[in-house]
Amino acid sequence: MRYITFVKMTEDVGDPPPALVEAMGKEMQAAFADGSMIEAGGLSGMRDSTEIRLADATITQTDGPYAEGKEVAGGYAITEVRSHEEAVEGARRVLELHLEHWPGWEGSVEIRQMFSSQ
């Protein structure tokens, strides 16, 4: 089962502490090595984003940043796991590392199963 996870937080939190970067690096290296992580990366800020929307038969384009955005996705990972529970446990580990290495950080991890058209 393939899942995509998004780490979401307020955009103004600043750079992560070096200890978190190191801990996440080790965690990701182990996940790549055991084959459970397919891809991972950071995402640009909302000021660099564009939203295209279809509503009332009209397509509109809005460039970021968005005043109504409270949380943004700062990073993502695509994983291959045996169950939804395993995907949730991996996301929980990400939050545990943030708790341990970035006191005061608040955010969430969204976990969504991916489906292939093949």
Contents of the next structure:
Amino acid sequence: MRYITFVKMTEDVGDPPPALVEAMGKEMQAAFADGSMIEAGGLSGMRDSTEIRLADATITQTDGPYAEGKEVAGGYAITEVRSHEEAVEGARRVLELHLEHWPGWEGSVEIRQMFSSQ
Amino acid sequence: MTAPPTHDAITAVWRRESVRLVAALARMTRDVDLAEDLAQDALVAALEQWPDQGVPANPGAWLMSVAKRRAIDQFRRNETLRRRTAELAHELDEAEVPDFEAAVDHIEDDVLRLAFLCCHPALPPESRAALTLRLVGGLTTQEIARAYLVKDATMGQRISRAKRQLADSGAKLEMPTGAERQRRLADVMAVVYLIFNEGYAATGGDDWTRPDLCLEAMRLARMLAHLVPEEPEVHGLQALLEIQGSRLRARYDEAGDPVLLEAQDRRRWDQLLIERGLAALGRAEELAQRGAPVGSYVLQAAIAACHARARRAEDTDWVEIAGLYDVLARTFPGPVVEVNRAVAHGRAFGPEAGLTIIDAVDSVPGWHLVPAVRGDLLERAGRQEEAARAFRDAAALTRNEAERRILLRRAGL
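Show the form predicted together with the partner chain, please, the one above being the form predicted on its own.
Once more the chain from above appears, this time first in line as the rest of the complex follows.
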């Protein structure tokens, strides 16, 4: 079962503490080493993002940045796991690391199964 | 207020840790069977306690400390094991690491030792595969039984017998060195490859593939590549499995009938796995350039990569593939390689070139691939009647129902 997870937070939180970066690096390495992690990466900030929307039969384009305070995805990971619970556990581990290394940080991880279009 | 973790959630947490638990406990107790029991005990304790207490921040450390406590209790209670206790008590104390993660380097060696033991030459290959899936893959006996289409009890017996055979043969958890290490590593790789192939070209039953086995084998290959990163063949194995695994979805049509490589809808190939496979092959080739010897997995992966790089079947670089098969045939001769070499030469230089090779292959009793490939080459050469006869011969030999259907169709039946 393939999953994609997004780590989401508000954009005004600043840079992560080095301890978290290090801990996350180790966690990712472990996930690559046990064969469950397929790919991971970061996403550009909303300042550089664009949304196009269809409403009232009109397509409109809006460029970032957007109103602050909204939780947005800052990074993603694609994993191959044997159950939904395993994907959730991987995500929970990420939040445990944030709790330990980034005092006051709040955010979420969105966990979605990927279905192939083909 | 969050809901307490479910049975499945706790099992998932445990499963993520199980290989490292079993591997570390096996080192401490020098008893794989006991190590597995202790890891199971830790799961039972988690199932009892976590619904109330929640999942601990570091579940690996929690499970490990419970298992170690159980180990010490057991040794104290069990008279027959007491003789070993003095020695083991020292080991267990020494292993009392407060931070499980801090012991990661240690753990990787433990996991590799466990893999060597599961693939020990004292065991027949199918027992090695079952034991590896159980102890290194962390699968339950039921899951392995389902994957191999046998009864739970049958698989349970196979695993127990394997453990008994290991104990009887005096096989030890060890880290072999030099040529012995290469030999044992080859055994481990062969088991991973065997598991993949069992899923990829299901030899029995109605299904053409059993993807779960392929996914497990791919996971094991990735693990192995991290455990032995200096070895090109291990990256070659990973590359081979990732690239072959990328075609899983394209290998059968909606009716469940197999689709051969050249007829596959390449849009259904998993590009993410192809990228990973090509990257792994790149690592293998880089190591090879620095002088590390390559073997059959790297060569096979290089061939698989030629297919993966071709956007359309007609773009396939068959001359390159034929050349790689020539190298493979010189270094690792055998009928399987010859059959594939015949296919490649047939595509690269015309069907007659392929037929010359296939006609020189000694017929292997009960093996359908020689007549199947001969049929294909004859068909391409426009020799329809001979082709139909070859396809009929092949259909009579295959044990796979789906494959039989396709062969009979090509025979015009």
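As the structure is a computational prediction, the values presented were derived from the model and not from experiment. Only the largest set of C-alpha atoms that superpose within 1.5 Å between the two forms is called the rigid core. Numbering follows the first chain given and starts at 1.
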key: Core-aligned C-alpha movement of T50 between the two forms, 2 Å or more   = no
